[in-house]
Structure formats: structure tokens, C-alpha cells
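In C-alpha cells, one chain follows: the form predicted on its own.
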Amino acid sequence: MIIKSLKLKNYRNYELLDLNFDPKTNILYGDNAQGKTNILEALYLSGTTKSHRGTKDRDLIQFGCGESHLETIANKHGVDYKIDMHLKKNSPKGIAVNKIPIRRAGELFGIVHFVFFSPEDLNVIKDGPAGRRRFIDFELSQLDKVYLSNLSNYNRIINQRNSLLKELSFQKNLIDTLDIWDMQLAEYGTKIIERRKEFIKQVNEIISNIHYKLTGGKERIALSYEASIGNMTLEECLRKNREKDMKFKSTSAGPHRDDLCFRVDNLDIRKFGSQGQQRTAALSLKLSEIELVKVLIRDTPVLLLDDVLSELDKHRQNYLLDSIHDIQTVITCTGLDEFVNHRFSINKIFHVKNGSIAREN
């Protein structure tokens, strides 16, 4: 799997832009603030229909514009696949892939899978479980469209649930409705915990090699899936915390509270773990990520590393290159030197200057 191009119109600081990708290593590069994390953004975009940054589609469109366009050419198994996608202030972006309008973003999912690595990533540990919460979703998201479906009504029934609760301030006669909202955010959520913890069981399959390899044999990483519903079932937890929701106005239990639990030689390293050691298992992380996704669409992801290597020490950063060598990977960086004097090749040279670019090899 390979992007072969992206062009641009009236996209955040790019008027105009025709871009065409080598098939291995792609380097972006200039100083801050000039349009880098644009470009992996766009492509992150095209193949997920959203922003890795949680930006809203109208905040995407070029200031003084009305709507933007992006086109993205895709080859996946010899066939190639042009995905477009118009975004408009005022109403839902239109996608098309071959010319086909398509109505639903799972329809878009499979046709390319991207491995997003930004500096925020490194701190998935440390940081709260949101976080932890997003990359599990990101993921799945992109691998599974029934999971995409379950957490897409999931979402959307909570919310409900939550105004429902407000609601009963004032109107204490909807109180029976509650039920029905129970019922199904029960039915839901439990089909949304298991998938995430047989994901992260096939996670911590793959890891644990990684990790040791990374640590030079002096650590042992597991992973573990944290529901805040207890031993007990979905719908008991929401049975039994019900007072208390409609005290606080808030669904108290269910995926949207679960988390993420990293020990290494059985130490808790969210609360108890250097941030070296947070560092390095949010490395091995993204790293299973990847050989996880090889091992599922038994393909190679296309892999967007937005200036992380000026994060990572030497060895970090040679482990992590000579782990990709086999992929498309575009990488956004500041300078060249990170890869001087490193075997790792590079196959096309972009310099990012406001807005506008220019190949160097």
C-alpha cells in the first residue's frame, strides 16, 4: 500500500499543491510553523475522514475561502484508488472514491491505513486516559468498520444519555425513558469493551518482543485493559450508578471512562515509571501498532512521522528507522541531520517554505 500523490486547493496555508511520493522515505523539511504537519494532516485526512488534531473540517478550508479540495491517488495491491474529498463551512464534506460518491466514512476505511507518530504521541503514557482512549480508537477505527459502527452509536447515545440527565432537574416525568437509553448504551458499550480488549491481547503479543529488543534486554512490558465498570456487567454499573448520574448529570461508567495500563516488570510506569521509561514503551507502542496492522491487512501501513525524531535519543531514533525501512513513511523535520550519517535512505527531499514546495533531490 502506497500513496502516490496529494494536491491541495485552498487547504489550511496552501493555495495550490501538487505533491507526488516516492514509494519508500519521504523527508519535509523547514523551519516551525511553515505548512509540514499540513501535508501529513491532509493525508491522515483522505484516508480516515478526520484531522489527527480534532479539527473541525470548516477551520481546514484556507481563511477568506468558502470551501477546500483535496485529491489523494492510493495503489493498494496494483490497483489504484483517487480519493476526493470537498470540505465546506457550512455543511458535511462530500468524498468521492472513482468518482463514486460515498455517504458513509466506513465506506473510505481499508482503502488506506495510516500509522500517525506525532511528539504528543510520546506522552500517551504520562498523560490522562483521553489519550490512551484515542489511540485505541484511532486504530480500531481503521481496522474494524463494525467497531467504527458500534463506537459511532455508542457516542451518540451517551450524549443523549447525558442530556437526558440534565433534563431530569426539570422534568421528572422522563425518567422512564432512561431505560430505553440504558438498553442500548448497554448493548453497545459491551460489544466496544471487548473488541478493545482483544485488541490490546494482540497488542501485548507483539509488543513485548519490541520492548525488550528497545530496552536491550533489561525490561518486560504488558499491557492491560482497565474498565471502569468493575467485574460487573454494562448494564448493572449503569443500574447501580444511576442515583449517582443523575446527581452529577453525567454518565459515570462505560468505554468513555475506561483505560490503558502499562506495567514493565510489573510496575505501574503511568504513575511509577521514569519518562524515560514512558517514552520508550509509547515507542514500542507505535512500533506494534504498526507490525500489528501488517499482521491484520496483511499489508504495510503508510506511516506519518511528524517530527519525532528530534524527540528520541540516538539509539530511539536509530531503532526507529531501521524498524521502517520497509514502508512508506513521510517524515516532517526541521533539518536534515538527524539522518547524517545514517544507513537509512532517503528516496525524495521536500524543503516546506510558507506554503510552497520545492524538491531538493
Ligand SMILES: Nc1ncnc2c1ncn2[C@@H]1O[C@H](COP(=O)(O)OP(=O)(O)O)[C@@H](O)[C@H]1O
Given for the second form:
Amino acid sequence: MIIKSLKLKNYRNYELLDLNFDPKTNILYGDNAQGKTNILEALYLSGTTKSHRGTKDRDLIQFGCGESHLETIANKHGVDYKIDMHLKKNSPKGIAVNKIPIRRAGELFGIVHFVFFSPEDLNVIKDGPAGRRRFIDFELSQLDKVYLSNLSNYNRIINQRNSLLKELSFQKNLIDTLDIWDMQLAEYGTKIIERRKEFIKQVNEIISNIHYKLTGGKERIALSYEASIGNMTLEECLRKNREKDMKFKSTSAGPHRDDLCFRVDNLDIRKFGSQGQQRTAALSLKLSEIELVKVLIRDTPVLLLDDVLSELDKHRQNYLLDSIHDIQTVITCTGLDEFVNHRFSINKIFHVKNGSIAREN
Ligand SMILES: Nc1ncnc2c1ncn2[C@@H]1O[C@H](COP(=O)(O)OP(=O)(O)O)[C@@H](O)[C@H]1O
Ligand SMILES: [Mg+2]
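Form predicted together with the ligand, following the form predicted on its own:
Complete assembly follows, chain above in first position.
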């Protein structure tokens, strides 16, 4: 699949924009704060309904404007799909595919699939568990409609459970309602954990080879899912933790507290890896995501590379560029130096300056 074009109206710092992409490599370059990431964000939004930065719709709308429009044309197996999005300040966004309104994000599934790669992704092993959960959730939410719906139900229920835990200190008689929340939480949570484990198993099969090659045969990597419930079922765990949860007024175990462990030669590199080792493993993880997505969707995703190249040394840069020549990419960078000494062929170059974009080749 590819993205053919993107039109923006009053989105972030773009008043009006009309961009046509090349089916292969597109570079957006320019100084900081000119609007490069905003373009990748708009593309990601059009495929997932969410900003990769987690920004709310009202903040994506250009300052001083009431609403914002995005129109993306994707092409899959030779068929065009026009995705229209209409962002509003105080109500949910309107979405239409080929002029037919859709209600749920899940209905966009299968039209276009993005893999977003940002500098923060290179810190995914060094940083805390939240980023590792986000990695799994962002990808699975694009791959699996059922997961997306289980996750949004789980998040809703956990918020309700946590508010109830706070209220319980004032109204003891509410304790009966906790059973109802726990039952539902266990149901959705268990499905989330199972699906994540399956996903990590699939990533594991791919990453070992990629990481072995990327480290020139020096390192073997293995991922494992670390469930905060240990060997218990979520239901048992919620029951066991009830007193504690009531005391601390929050839910202490469940998929929202789980983690992903990375071992190299049996060493937990989250804690004991060198910075270089952690970043290389993070790159392997991202490359594995691309490969896995290709297999699972039986198509090529669109890769959005946000300012990542300048974060990598020559060897890793080359490895990354060599790995992605067969898919459509939109790459942002501050300069074109990174590409000078590489055989990587660039098809379109755009210069981004203060909310407007000029084609350069
Ligand atoms: N809602 C908004 N309305 C207008 N401008 C915005 C909005 N949100 C962000 N911006 C502007 O977008 C610019 C940052 O764009 P970004 O794409 O992140 O830059 P970069 O080129 O560094 O990737 C900043 O100048 C910021 O002020
Ligand atoms: Mg940026």
C-alpha cells in the first residue's frame, strides 16, 4: 500500500497544503519547528485516527481556527481510497472513506498501515515500561480490531475502578459494585495479555535474526512478556490485591502495569545493557515490527521515519536504509548529509519552511 497524497487545511502550522508523494522514498527536510513532524503526524492520524504524540484533536487544529480538515488518498492493490477527516474543537472527529462516513477507528483497518519510527523509539529499552507497552499497543491497535476494542474497554473500566477506589473511603456501601468492575476488568485484561504474548512471540521469531545480523553476529537477543500478575489469573490477582488497591486507591496489577523484557546472552539489557546495546536492540525491534507487519497484513506498510537517521551512527544508518528500500517511506531530517554517501535512492525531496513545502527535485 502507498499514500498518494495529503491535503491539509488549518492543521497545526499548515493553513493549506497539498502534497503528492512518491511511491518509494520521500524526504522532508528543514530546520527545527518548521512542520516536518506535523506532516508525519497527519499521515499517521489518517490511518489510525490518533496522533502518535497523543495530542487531542482540539490541539491539532490551527491556533485561532475552529476546525481542521485532512484528506489522504491511499492506494492499495491499485484501488484508491480517499480518507477524509474533519477535526472539531468540542466534538468527536468526523471520518469518511470514499465519502461514506465511518464511526469507528476499526473501520479504517486494512486500508493503510503505518509504522512510525521516532527518536523516542530508540530509547524504548532504556526508558520505563510505559513506552514498551505503548510500542505493543500502538502496533496491535493497528493490526487487530478486537484488540483495539478490548483495550479501549479495559482503559475505560480501569478509570472507573480507580475512581470507585477513591470514593470507597467516603461511601463504604459501594464495595459491591467493585465486584462488577473486577469481573469486566478480568475479562478484557486477560484477552489483552494473551494477545500481547502472542504478538511478542511473533516478534521474537523475527528479531533474533535481525539483531544477530545488525551486531555482526555478536549478540543473540530474546524478548519476553512480563505480566504483573505473575502466574496468577487476573481475576485471582485482583481479589488478592483488593485490600492493597483500596488502601492506595489504584489498581496495582494488570496489563496496564506489564512490561517487556529484553535479554542479550541472558542479561537483562533494560538494566544492565550499555547505551549502545540498548539503542541497537531498539533498532532491531523497530525493524522486526516492519517485517512482522509485512507478513501479517500480506502487504507493505508505509514507514514514517521522524528524524531518526541523525541519531544513528553510519553502520546503523546503512543497515536501516538497506532494510527499507522496498517500502514507501516518508523521512524527515534537518539536512540531506545523511544520504550523500549512501546508495539509497531518494525519489522526492521537499523543503519544509514555516508551514509551507516546496518540491526540490
Ligand atoms: N495547533 C497548532 N497551530 C499552529 N501551529 C502549531 C500548532 N501546533 C504546533 N504548531 C507549530 O508547529 C511547529 C512544530 O512543528 P513540527 O512539525 O513539530 O516541527 P519539526 O519541523 O521540528 O518537526 C511549531 O512551530 C509549533 O508552533
Ligand atoms: Mg520534528
